[in-house]
Structure formats: C-alpha cells, structure tokens
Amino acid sequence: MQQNPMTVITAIKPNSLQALTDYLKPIGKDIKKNDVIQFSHYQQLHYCSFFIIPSNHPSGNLSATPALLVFEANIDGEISTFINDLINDNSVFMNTVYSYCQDYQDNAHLGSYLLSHDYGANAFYVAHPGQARNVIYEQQQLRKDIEQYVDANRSTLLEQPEKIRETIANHFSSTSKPKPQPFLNSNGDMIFKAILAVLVLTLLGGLFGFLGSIAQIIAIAVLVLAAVYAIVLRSHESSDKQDSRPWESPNVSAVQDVEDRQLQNHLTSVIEIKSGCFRLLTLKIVLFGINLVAKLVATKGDLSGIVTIHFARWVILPDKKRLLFMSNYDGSWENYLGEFIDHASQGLTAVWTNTQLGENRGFPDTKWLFLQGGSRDEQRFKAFARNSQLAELIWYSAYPDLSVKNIGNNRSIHEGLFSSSNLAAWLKCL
C-alpha cells in the first residue's frame, strides 16, 4: 500500500496561540496515556505530529505573518479516509484544536477545510515504500516467534544446518507470502538510468546533428540556458552573506528537551527562502529532483548512503517565503547531521544553500549551487540548522522501537520463508 504525506497548515486566531499551545502540550507530554486522543488506534498511521510556526520564525522580520499550526502526518492510503477516521473518532479533538484556527466554521464542515489546507509535500522520501503499518507490526512479531521457535529447537536444528530454513517453513506454513515489492521500488533505479540515458543521448544526437535540426536547436538552446544559469548562480552566490553567529535559537533548549526520549526522533526545520523569483525557482527544481530519486531509486532504506530515515517531507509554505522539512530518524541529532554531511552534502547544500536565517545570514558559502562548501562547513552548518529548527507539540510514532535497517531485516526474514536462496544470509537476519 502507497504511503503519503499529510501537511495541514492552517492560520491560528489573534490572542488564540497560548490556548491552543495549552491544549497540546500535555497531550504530547503523555502521548501513550493520555485520555483525549489515541493515535495508536488508526492502523494506517505511522508518524503524526503537531507544532506551531511562530509568526517571526526564523529572523524575526515576518511579524505581519500569522503563527501557524501544522498537522503532519505519513500514512497508508488516501489523506481524506485518515482525516475523516479522526474527525468521526475524535470529534472532541480535532473541532477543539481547530476552533483556535482562522477560517474554521464546525464539525460538519471539518473535512474539507483539513482537505483545503492540506499540502502535501515538493519532496518525499520513505524509507520503505509499499510496507503498510500493519504489515510492519506482523513482520516484527514473525521475527520474534521465529527466534522463540530457533531458541527452543536449537540442538534440532543444528542435527541438518542445510534444511533449517524448510524446517522453518515448514512450522510456520500458516503464514501468508509477503505482497510483491511496488513496481518503482522494484525497478526505479533502472527507470532513473534509463531517463538519465535518454535525456544524455538526446542532447548529444541534438548537439552532433544525429537527430535533426529541431533536437540540435533543443540541445543548444539548452546549453546556453544552463550557461545563463550558471552566471546568474554564481552571482547571486558571491552576494550571498553566510551566517556567522553561534547557535543562539530560543527554541533550542526546547528542541534538546523533546529530543533522545527513545531510539528514533522527529526533526522540525522552517528556513525562510532567499528572496527573489530565481531563489524559490532553483529550490523548486532541486525539490523535484530529489522527489524523483526518492520515488526511483532510493527505494530500499537507503538516502543516498542514510540508513536511518524513515520518513522524509521537504514543503514549501503558502507564503513562498519559508521552507518546512521535516524528518522521522533513527538515533541522535548529532549522528543524523552528520550522516547528512558524510552521505548526502550535495544534495542537502542544494537545498539549502537557497535559504536564510535572515537578511545576511545565509547558508554556509556555497559555489556552484552543490559542488563546493555549503553543509560541509559542518560546525556552521550544524548550527545554521539548530536556529532554524522547533520543538513538536505532539509526535505519535507507531514503532518507535524499530529503526530502519530493523524493518529491512523483518522484511526479509518473511521474504526468506518462501525462497530457497541465500540461506547464510537469511540466518543473518534472525
């Protein structure tokens, strides 16, 4: 089942910011036991959060901006069944919450204002497409019944090594064959070569004349197009000012507070945008790529050498002005930016390098949009990334006690029942 991305982001009320702020809090402070609302009841839910953007977040100088909150969530299916579960569930909730919000009218009329006001995502990474919640919980309890079953059976087992796996399947022949990988996740990355190889093959047959004049005058044209670009890049970067003050965020010491409760954690990032048209175009460009080689190519719990990512969203806000990521991981915020560094800096400089944390304080200097500087400057950068980042009021996650490479595993534990292949690397997994 297609997992998407929900990103409600509704206007708060004049005087409305403290009470709602109120009212989350110590939902989120008692996520498992609190009596208002149970995430754990809806099966297609795998992450949710809620958090407030403050009207002058991050520098201060948006002020005519209404605070605004945010209801994120990654889930299997369709957005509008989620949202209409909640609202026939917890009427209570979502009217209370939402009555703080400018625009709200009642419940009747409480699923289409979420619908409205829901956008999505420019980018989404998953670390596993097509691997539903409820999937992921039957995988983990495959895994632990087998082990109990190994444990118990060990001396057996070892009488015939070559015939563990049918013994194995054999016991637990009730179990039902996994569904097959999507299409994209089992052949995206050849797709993405493909596309690649067609786009290389039809500017060089343009540019060399083996495709006519109409593909040579496409090929030069664009060539002189990205050459523009190209100055008009580098012009805009030796103007560029990078940030030079140490991480003096309020919204730190908050951010520090919610953060290493378990093995996994929830990244809230909003960055105003540079200003000007060329600045928001490049972002969108670079979002669309990195969408398709999250969709394409990595498909398998890897972004681009991070194994760590659950689940990934970068959306740029309705005003065109900020830029919202956030980012469900495995372990610390230390080792997740560095991962970031170590395995993706192109990547994340390309993004970023297009926004501030105010007027002259830039990204890290950057040349050549990726190819120089940026993220790799990794004590600025690291710091650049705190000031921008705010602390959840809620997050719910549905297994917060598997990492990324542990649902990969379970996965093909349960693959390995049914396939006669590999065997040493099959025990590996248990």
Given for the second form:
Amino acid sequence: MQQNPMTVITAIKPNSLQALTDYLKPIGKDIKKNDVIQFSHYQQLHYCSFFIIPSNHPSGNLSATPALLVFEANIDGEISTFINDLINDNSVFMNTVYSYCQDYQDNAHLGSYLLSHDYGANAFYVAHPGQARNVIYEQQQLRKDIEQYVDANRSTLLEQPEKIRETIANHFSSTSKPKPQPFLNSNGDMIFKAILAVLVLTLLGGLFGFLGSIAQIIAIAVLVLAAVYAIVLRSHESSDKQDSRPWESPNVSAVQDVEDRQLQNHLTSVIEIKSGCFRLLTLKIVLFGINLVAKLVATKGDLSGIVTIHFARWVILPDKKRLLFMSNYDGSWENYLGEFIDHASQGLTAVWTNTQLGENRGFPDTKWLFLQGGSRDEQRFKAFARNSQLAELIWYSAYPDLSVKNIGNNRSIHEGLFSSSNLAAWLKCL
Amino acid sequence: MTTLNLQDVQGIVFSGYNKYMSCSSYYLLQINDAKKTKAWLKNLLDQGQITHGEDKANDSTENRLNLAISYSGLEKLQLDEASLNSFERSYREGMYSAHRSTLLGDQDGDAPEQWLWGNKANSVDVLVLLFSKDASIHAASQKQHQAAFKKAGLSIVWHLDAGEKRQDADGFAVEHFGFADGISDPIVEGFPTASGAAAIATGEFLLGYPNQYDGKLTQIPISEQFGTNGTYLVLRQLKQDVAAFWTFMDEEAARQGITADYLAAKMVGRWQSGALVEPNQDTDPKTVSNDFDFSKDPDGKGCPFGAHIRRANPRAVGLGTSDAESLTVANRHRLLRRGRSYGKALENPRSDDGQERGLVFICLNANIERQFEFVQHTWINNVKFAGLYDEDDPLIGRVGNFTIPDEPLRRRVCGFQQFVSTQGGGYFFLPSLSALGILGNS
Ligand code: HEM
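Can you give me the structure for the form predicted in complex with its partner chain, which would complement the form predicted on its own we have just seen?
Time for the whole complex; same chain goes first.
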C-alpha cells in the first residue's frame, strides 16, 4: 500500500479568519475526545493537520494575498477515497470548515473542490514506505504480545538461539506472514546509483566524443551551462543578506504552546522564496533531487542520517512565492533541528538557502549552494527556522507512542518469526 | 589555543573545589532592595571575595564564594528590556515555566507547584555558593554572610547545606546511593585543569569563545563586554530515596537470580567504585577509568543503553553512522557538573531514617536549551532513547521500566518506583567578574 501526501490549500474568505480559527482550535485542543470529528476513525490516516498561513507570514511583503487554510494529511492509498470518506462520515465538520473558504459551493461539490485544491508535494519523504497504518498497529500488538511472552518465560526460553526462535514462532503460529516490502525499498538504492552512473558516463562519454558529435555538443553545453549557473549562483550568494537581527517572531510562543505535548511533534514552516526566477528554479531542482532520494534511497527510516522523521514534505505554495515544509517527527524541536545540522546540513542548506524571512533577512550565508556555511551556523539557523514556524490548529497522529525506530523494529520482529537468518540480530529486537 | 583571562571567570567553572573545601552551602535569595544589593555586590568584588580562576586553592585556603543571578534577579537589578531580551529563551522563561516543566519532565509530584523553592510562589533572584575548608570555618562564614544578606536587602528563600562530603579510596565523591561521582568531566580547551588533548571547545561552557559547531560563537547576552567569560548555571534539588532504591534492588535481584549490586550497577552504568560495567562482568572490578567510548560495547551488553551514564553521554555509539560522527554529536551536548550531595548519608541504606537527602545538581553550559535541557529531555527522560519503547533513566527517571541487554535474551525490570524527585530548581547566569562589576555599579 502506497502512502500519499494530501495538501489542500484554500483561500479563507475575508472576515472569516477568526470564526474559522475559533471553530478549529477547540477540536485541536481535544483531539481524542472532541465530539466533532474522530480522526482515528479513518483507517488509512497516519497524520493530518490544519493550520492557517496568515497573509503577512513570514513578512509583510505579501499582505495583498488572502490568508490560507491548509489541510494536510499522510494517508494510505488514494487521496480521493480519503476525501470521499471524510465528506461521507464527517460532512458537518468538512462543510463547516470549507464554508469559511473562498469558492466553496456546497456539500455536493466539496469533493471536487478539495481535489482541485490539493497541491500534493514537490518532495515527499516516508520513513517506512509501504507500511500501512493498520499494519503498524498490528505489528505493535504482535510485539507487545511477544514481549509479554518473553518476560513471562525468559528462564525457560534460555536455550540455543534457533531453539528460542522456534519456541516463540510456534507460540505465535497463528500470525500471518508480513507482506513483502515495496520493490524500491530494497532495490531503489541500486537504481539510484545506476541513474547517477549513466548520467556521469553519458556526460564523460559525450565530452570525449565517444558518443558522437551531437552528444559532444550537448555535453559541452551542459558543462557551460553548469559553469554559468555556478557564476550566477555565487553572485547571488555574495549579494544576499543573511538575517542578522536578534529577532523573535511573535508566533514563537504559540508554536511552543502546541509543542512537546506528547512524544512526537509536528513542524510547520512557511518561508519566502528569494525573489527572481533563479532561486525558484534552483529550489525546484533541489526538491526534485530530494524527492528522488526519498523515493529510491531513504526508504528505511533514515533520511540522510535523520532517524526521527515519520513523514516530511516540501510544497511550493500556489503563489510560487513561499515554501511550505511540514514534518511529523519524534522528540523535541531542539533535537530535531540538531539532527538536521548534525547529519543533513547539505540537503537542508540546498533547500533553504533559497529562502528568506523577508527583504534582506535571508538564510544564513551560504557558499556553493550547500558546500559551506548555511545551516552549519547553528544558532542563526535555529532562529531562522524558529521564526518561520506556524502553530497548527489541529494535529493528529495515529500512533503518537511509536517512534520511527519502533516501527522498523516491530516490522523486523514480525519478519523474524518467518525467517531463521540473522538470528542474533532478531533476538536483539525483542 | 584559547587563552583565558582566568581572573575574569568565576572559579566554579574550573573546579567544584572538592579537593580543599569539604563543606558547602547553597543560598537561594530574593532581592528586596536592589540598591542595597548592588552595593553588596560591589563590596564583594572590591574585597576580592568572589573566587576567580586565578585564585587557586591550597591547604591554607579557608573559603570560596561564587554567585549567579536568575532572570528575575536581573529584572530587579533594573536591566533594560533590550538587555533582558538578549538572554536565551529558556533562561528568560525560567525552569518553573509551563513549557520548560513539560520538557524537563517536572510533572505531577515533581511539578513546580510542589517545589520547596524556585516556583512562582517562592521565586529566586540570586544564588550564592559558599564553600569552606572545614565545619567550624563554614559555620563562621555562614553566619557572616547571612548577616550580610540582611544588610544587602536579600532574604533567604531556601538554603541547602552539603554535609561533610563522602569520599572513596580513589578520592572520588560518593553520592547517596553509594556510587562514586564526578568521574567523567569534559576536558575543555583553555581550562587550566585540562591536561592532555582537550576534547571540548571552550565555547561550550564559557560565552565568547568558539563552540562545537565549526567554532561559531554562542549568542552573548547584552554585549561582548558583559557576556564574555560568563555562562549559564542550572541548579536542581534532587531528593534521593536511598532506602527505597536499595530495598527494591534486593527484592528484584532475588526475584531474577542476580545480585543487588549488579542490578544497581546496570542502572547507573558504573559499579559503585566508578568502574564502567563491561560485558560478561558479575562483580565490581574496581578499576575506575573514563577512557572508553562504548565502541567496545555497541549492543549494551555491558553498560545498557538505558543506563544513566549512557543516556547522559552516549559517546561514540548510536548518534551517527560512524563512531566518530556519534562522538561529534554527543560532544555538542556536554555538561560541566559542579554539584554536591546535600543531607547526611543514610547509615543503613536499606532502612529509611526519615531525613531528606539528595543531590544539589549543578551544571554549567553556554546554551541551556542545547545542553542541559537537551540531555534531560532527549536522552535521560526520552522513553524512545536508542530505539527503546517505554523506559526512561532508571536511576533518576519516573517511568520505572528498564531493559538490560543480555545474551541470548534481554532481561527486563518493570514497574519500579521513582527513586529521585525534583524539589526545586532554577536557571541562573553566572556572570564574569567584570559583568558583576557592571551590575554592582549600575
Ligand atoms: C540524584 C540524581 C543523580 C544521581 C544520583 C547521579 C549519579 C551519577 C553517577 C553515579 C554518575 C557516574 C559518575 C561520573 O561519571 O561522574 C553520573 C554521571 C553523569 N550524570 Fe548523573 N546523577 C544524577 C542526576 C543527573 C542529572 C539530572 C543529569 C543531567 C541532566 C546528570 C548527568 C550526568 C552526566 C552528564 C554524567 C556523566 C556521563 C559521562 O560523561 O559519562 N545526572 N551521575
């Protein structure tokens, strides 16, 4: 089962901002017990959130645009199915929310309205591709049962590893076999390397004339283009100004208020893309690359060394002037930002170096797109990220008590019931 | 090589004065008359009473004194708003604030509302740390300073006395559960105490110097002149229930067919002597060393992932794809511990005497959010630490579950009570001597 990103972005009617906020906020405060909508009812739903992007966020540059409502979800299967389920089962909620938004007509048109406002994602990362919500639930239950069994029988179980596995497997013989993982989880890495190799070889082969003169011209053109790109990039980088004010967005307190209420957190960041088509183009190329890496390489609960992200996505807003980033992660904000800096400085710098909090308030100074500077300037980067954040009104997690590592481990436990290879590693999972 | 102006840095940064000062007291004070407090501060400085790094103790040294100020203290000393806002957010909000308490796990019985001091009702402005060579000198010094507090417009909200400290044969302090403490201390560049290769940049513990992120400077409050050579000081009064701890160890060990010492050592990660718990060890080898990075114990078969010292500093395992990367990450979250035990040692550790005892946990760091709070939240309290499911630090946490990796099957200890609870705490700024001068003259 494939996981998909839904990002429905709609303009809020003038004068409806407060009423919409007042409607959503109490639901978010009591996500488990409110009597309006129970998100746990939707079995395909991993995470979802509702939040508002004020017209003046992050700076006043865009004050002419209306405030936007974003309804974002990570789901198993088709987005249209999810939308239909929502409209069927929680029509009052859905219609109330969207009656505050521009171009909303009525219940009958709500489905197509939402679908036509779904912007998906420019780049989308899933920690465990293919793991449906229900599978995650089942495997957690299985792990708990096995844990209990081992706790109760530890002294009699202490035998040869093969014997231990056999005893446990026999005891849980009614468990059904896990579905095989998606093809790309195990082969994407190779495909990615193959694509890179083909690109490099074609370029080199073309350059040295092994592939004919047309290929040679193209290869030379590519190199010239790259050189021109590099020059333009450096000229942008040397004139861009980093945010040097010790400045804290008024949103920070609101953001902090909805943080750390449980083991996982949700991060929403909206930031301006630096003006001009050069930065927009660069951003699109980088996001394309990240998406490719996410699909092919980062398929095992690890996004370039960050092991705490369940789902993440980057969306260029319809106005093409702002970048939206969202993620559902384990642990605290401080840890999350730290992991970004410690392990994924290059990727994140390549993305956000194209952005700013406002005129002359850019991302920390960067050289060569990602090679130097940028997020390595720890405190400046953290302040930049903090100031771009928005507090969500509603946030739902289907499994707030499971970490990315837990989910991977549960899967290994399940698989190990049916395989006797690598026994020692399996026993460590229990 | 960083050269420090040692005369400008308060002495507690470099040493807990364990060698020469056997007594100490911690005064938590409230400012009632800022003008008088400033005069007192100026006077302390003029008389050279505030111990700095150049002022090295020896056998005849009688006293040491250091001083730190909370955010409310700075407010009362009438710093302007821009200056106040230049301090880091956690310090401004205070340890008792709602968001900080959630982060630190100060909930229910540990919630600030239950604290003896440091909450809204009993807020603290100034912390004075007094040390003396022996009990009689200490008594005299306490008397003298208490009188001075009165004249300085300072009232005592709370105070903690560390009884004469317990030391083991190796010269390490022994905390109330009976374990050697103060063994692992970061070796900091430019510190007079640093011998051998310094592992940690000065800027992790003193403002105004390069830190562990490519030598960047950590944000300096107010101005370079004010902030340089200062740092943040975190203090927590952590009550230890020694009898409950050892009684539980006895019972559980008997149930599992192991020894109480073994179980307790697994929880700490070191044996009582301070020796690291290594794979295939059943008893204390009594060879204390800090020269390890867990790379010889990647699966936690000696020192469990969940053990106190492995959570508090995971070193080279688990924080990156290589040992070196993990170590780099771990070293961005180090603490300079400067606390001591308070209260008398429990004579029979299995039988409670009704008296309070515990640890005056003190640590210094240049960034509370990235260092102390991070260690407390992301490592010590984190039930998901190192891929675990539902357990926090077995020694000082609240959950009461603990996994001991073992071959062929892990051992689990479940449903035990909390042994350590928070009684009070605060975030302070430990100014340089020149900053104290600025405050005293303002
Ligand atoms: C009553 C409470 C506590 C007790 C009894 C206690 C006890 C100990 C002991 C016995 C050690 C090993 C000796 C050593 O390496 O120096 C240790 C190490 C350590 N503890 Fe605690 N501790 C307590 C609270 C805390 C707290 C609240 C923190 C931080 C949030 C903390 C952080 C550390 C660190 C960083 C180390 C050194 C780890 C290393 O570098 O190997 N401790 N503690």
